[in-house]
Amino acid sequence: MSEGIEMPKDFLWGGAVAAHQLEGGWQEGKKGVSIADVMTAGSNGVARKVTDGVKDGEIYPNHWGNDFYHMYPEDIKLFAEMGLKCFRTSIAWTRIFPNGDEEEPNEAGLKFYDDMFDKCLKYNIQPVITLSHFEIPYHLVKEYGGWRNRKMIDFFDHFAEVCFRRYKDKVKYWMTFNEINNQIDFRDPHPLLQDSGLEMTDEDNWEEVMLQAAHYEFVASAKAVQLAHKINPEMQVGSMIAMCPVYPLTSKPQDIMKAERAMQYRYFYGDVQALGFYPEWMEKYRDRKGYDLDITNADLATIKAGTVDYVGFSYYMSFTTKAHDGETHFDFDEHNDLVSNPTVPKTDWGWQIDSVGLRYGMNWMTTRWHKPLFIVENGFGAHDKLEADKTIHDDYRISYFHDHILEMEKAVKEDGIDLIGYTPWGFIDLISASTGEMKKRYGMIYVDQDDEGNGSKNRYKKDSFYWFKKVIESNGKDLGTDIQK
């Protein structure tokens, strides 16, 4: 494997997690119930269920996470040993506002993040914080219908303002909504619930409700950007996009047009948040569909005035699509229009492995949005084996990261991409958002815990831990796969 390319001296190497997937302590410190707390365990091919409240006899993996809530001092010390420059996590909305609509915040929740951020800063690790990462207060879902309700804008911005004011001298980089564009797969209730707290019925037009919810989120995000800049002009607030490039299966013009529409549909969220307006095709699309959304002139002015400072994004895989016979509009239905790409391998969970797609996506976003980028998720879920001597040999993960980091470095050095940093996902084992499993492991730090929450919870360094430590020490120049423990 080839040598890497040294990155700019201020480049932020880090790691990424989310509060609901690792903290645990789901009722401690007066925390309220979030949508993540009513999601049961699933598995590969078995969807997680959302129950009407917490039910006896069900397994809720997010209740225990990996116990970071209690173990963060030791964990952050490990992060420092790895050499992290930043740590991307989220603030659990229900730790600050247990129901989401209170006037006064919960001091116990605020203090937890004060203490945790202080521990990071002690080791010169910058917190990179997402405000809404798949854990909307469950009360806001049941009482208001989630983001289909305009009142959510005020609830979110009250939460954002409290966080901005409390941590204005501790957190520079923020993001508003995690993977806001995942909900374009509107036929799947899972992302609709996680992204926007939407519980849909047969009477709903699911796409119309989703587009309305996304609009309210755009307004709330734009207001949050303006709030942050007013509170501390040094704060940077980004969007967070799930970047999965959509390729045409063949060079047929119809397949190419289908892929073009797929990219427009998946990423109009980025257009609104980075450019400050809806693209022309989306306005025509809504008219053709007969959608009458609550979009005011004041909303559009807010969106224009509150564009993000940078685009944070996740990258795990690319997609592929093909046109149907006789198509004229080339509308993209992600749930039904994706096809397998025969040219790339796949993970055990069926995710396409495509390192070049990362470089392609970075170029596509830069050309379209002209904003600095921040890779805030990239990773490889796999089955790891804890050996008798407590080692974990994950050469497959090292190979994955090697190839993706090299493409990232080419994008910066050869293509001129303005990139803030790179935080691989789940660099410490945690609960999978999609399946609720622990055995779908992403981390470079192994957590001794099974899918039912059993185990010592001891932390062990995988081979990838030592490899990534070397990458950081060399600022990306040494990507060799020899492991020096």
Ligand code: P53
Given for the second form:
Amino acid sequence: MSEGIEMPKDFLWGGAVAAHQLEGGWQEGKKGVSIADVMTAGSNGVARKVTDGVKDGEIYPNHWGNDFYHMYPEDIKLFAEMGLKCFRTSIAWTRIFPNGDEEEPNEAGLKFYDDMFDKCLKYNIQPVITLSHFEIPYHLVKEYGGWRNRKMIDFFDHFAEVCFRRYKDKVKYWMTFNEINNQIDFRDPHPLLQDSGLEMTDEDNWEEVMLQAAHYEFVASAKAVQLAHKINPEMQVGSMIAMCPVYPLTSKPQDIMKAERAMQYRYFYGDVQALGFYPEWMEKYRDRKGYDLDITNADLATIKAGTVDYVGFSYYMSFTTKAHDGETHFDFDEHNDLVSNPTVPKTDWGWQIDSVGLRYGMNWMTTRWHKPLFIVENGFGAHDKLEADKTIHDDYRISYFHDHILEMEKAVKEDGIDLIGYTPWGFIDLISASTGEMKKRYGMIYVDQDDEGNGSKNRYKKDSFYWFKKVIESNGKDLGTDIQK
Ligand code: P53
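Instead of the form predicted alone shown above, give the structure for the form predicted in complex with the named molecule, please.
Following is the full complex, with the preceding chain placed first.
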């Protein structure tokens, strides 16, 4: 395998997680119930359910996560051993505001993050923080209908302001909404609920409701950017986009047009947050569909004044689409219009493996938005085997990271892309967002726990741990697959 390219000085090598997927301790420190706390376990191909409150007899894996809430001091020591320069996690909104609509924050929750961040900083690991990562307070879903309600802007910005003030000297890089564009994935009801707390009724046009919710999130996010700059001008606030580039299946012009439309539809969120305005086609689209959204001139001014400092994004896979016969609008519907790409392999969960897509996506975003980028998620969900001597030989994961890091390095060195850092997803095993499984593992650190929460919870270093440590030590130059333990 080939050698890598040295990255710029101060490049932030790190790791990424989200509060609800690893903390556990769901009722500790007066934490409230979040949407993730009422999501049952699913499995490969079986969607998770959102129950009406916590029900007896159901399994809720986010209640225990991987127990980071209790184990973080030891875990962060391991992160330091790996050489991480930054640690991306989220602040569970319900630890700070248990119901979401309180005036006063919960001190126990604030203190937890103070202590955890201090532990990171002691090892020169800087926390990188997402404010809303699929963990909206459940009370806001039930009482207000989640982000279909304009009041959410104030609740979110109050939460954001409390966090900015409290951690202004501990956290430089922030993101407002995790994968803000992922809610268009309407394959089953949960993405809308998970991202924005939207429960659909039979009267709802889901797309109209979703576009309205996204609009309120854009306004809330733009206000948060401005608030952060007022509190500490050093703070950098980013968007967070799920980048899955959409390719045309063939060179048929209709397929090209369809793929272009798919890119517009999936990534207009970035247009709004990075450029500060809605793209032209979207206004026509809303008119054509007859959507009557609550978008005021004051909102548009806020969006313009609060563009993000950088674009954070996740990259796991690329998609492929093709036009239907006789199609004229080329409207993209994620549920029906994705086709399999015969030229790339897939993970056991059907995610297409395509390292070049990472470089393609980085170029696409830079040409369009001209903002620094930050790869805040990338990774390979796979079945791992814990050997009798507690080793894990995950050469498939090393190979995935090798290929993606090499493409990332080319994007920086050859294409001139301004990249802040790279944080592989779930670098310590945690609960999968889409399936609720533990066995869909992304980690370089193994956590001995099964899908039902049984196990010692001991942490073991996988082969990829030693490999990534060497990558960081050489600042990206040594991507060789030999490892020394
Ligand atoms: P899991 C879909 C497509 C791309 C990224 O996902 C996605 C999703 C939603 O599942 O989510 C991000 O655990 C997300 C993380 C999540 C990670 O990707 O389903 O930001 O919370 O865990 C991996 O395999």
